[in-house]
Amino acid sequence: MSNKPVIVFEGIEGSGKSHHISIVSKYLKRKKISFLKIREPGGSINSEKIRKLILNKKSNFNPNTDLLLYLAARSENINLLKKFYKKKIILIDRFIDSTIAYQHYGLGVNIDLIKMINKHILSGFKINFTFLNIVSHKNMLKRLKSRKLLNRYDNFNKNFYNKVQNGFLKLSKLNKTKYKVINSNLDIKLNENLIIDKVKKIIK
């Protein structure tokens, strides 16, 4: 594996896939190490525009409206990934699986269609390794309860999220070598150690 991976966190709302990434991006800050962290939707100018879109509570779009704003922010961030493919780490919080996960296992799109044109906009750029955060309904809701501002995903019904979250780990499955499942309800310390042991392993 290339000593400037790129890693992906994945997981459910409530997850703590954005903590985890916080945590590791303050780990190579205080190594030196460059990287590029970016989130999706979002990461560039145009992606973040999108990601307002996407996520006002007020949108209401059907499902292969919804898939196509999703990979146009993934396109307009293509560029600044491929830049630094290679070069930096990248850390990306959601990324291809998650598209699989929300619109195909969620609100149920067609994967060959994702696929088509998800393999159209990367050209190449591939993920070396996932971290897949998993978490309880329960402390999904006590999680999302102490966020000061909700978006349209936070909002969805438990059969939703056990989909998507079951999609998830179908997902992971299939490559179980380039995954790590991380059962976010346990100990967040824990999981921040298994998690930055991991990440030293990877770029080493």
Given for the second form:
Amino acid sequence: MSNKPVIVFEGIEGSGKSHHISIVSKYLKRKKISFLKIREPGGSINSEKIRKLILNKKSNFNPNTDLLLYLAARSENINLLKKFYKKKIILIDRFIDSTIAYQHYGLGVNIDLIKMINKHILSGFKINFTFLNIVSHKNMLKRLKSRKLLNRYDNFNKNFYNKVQNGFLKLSKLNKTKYKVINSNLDIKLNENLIIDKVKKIIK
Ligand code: TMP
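Condition change, the form predicted on its own to the form predicted together with thymidine-5'-phosphate (TMP):
Let us now look at the entire complex, which starts with that chain.
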């Protein structure tokens, strides 16, 4: 694997992905290894503008509009991502799998449409490894309760999040060597160590 890999953190709300990406960034900083870290939607200035629009609680877009906005946010990141592709380690908080899991498995948007636009936007930019964080519905609710700022996508029902999480798991099974499933219902320190050990191997 490239020692400047693209590493993605995926998972539903409250699955610990943002915590885990921050653990990895702290580790890389400690080791003085340079990296780029972005989130989606968001990351670049224009993509953050689109994020605000999509996730605003007052927004009320249909699933196709949501898809196009998430992809627009990605399209606004691609110059930044390509600038550092294979030059720096890139950590991404959500990427293509989130679009397939939420928009297709969760909201029923046509998967071929998603894949086609994604392919066009990414034009050769590839992910090397994904940490898929999973969580029970009970623990997800517990973690969401402790958050101050909830967005429009934090309010779906249990059935929706089940479909999305199962969608993520299906994707991880298509290419097992490129995924590590992290069970966030287990001990947090244990998971942090698992992730750092894996990152060390990936960037070697
Ligand atoms: P975040 O709070 O983890 O940053 O995620 C924002 C929300 O956006 C989250 O509910 C998942 C959703 N999302 C999609 O539905 N499709 C996508 O393509 C992406 C990147 C995020």
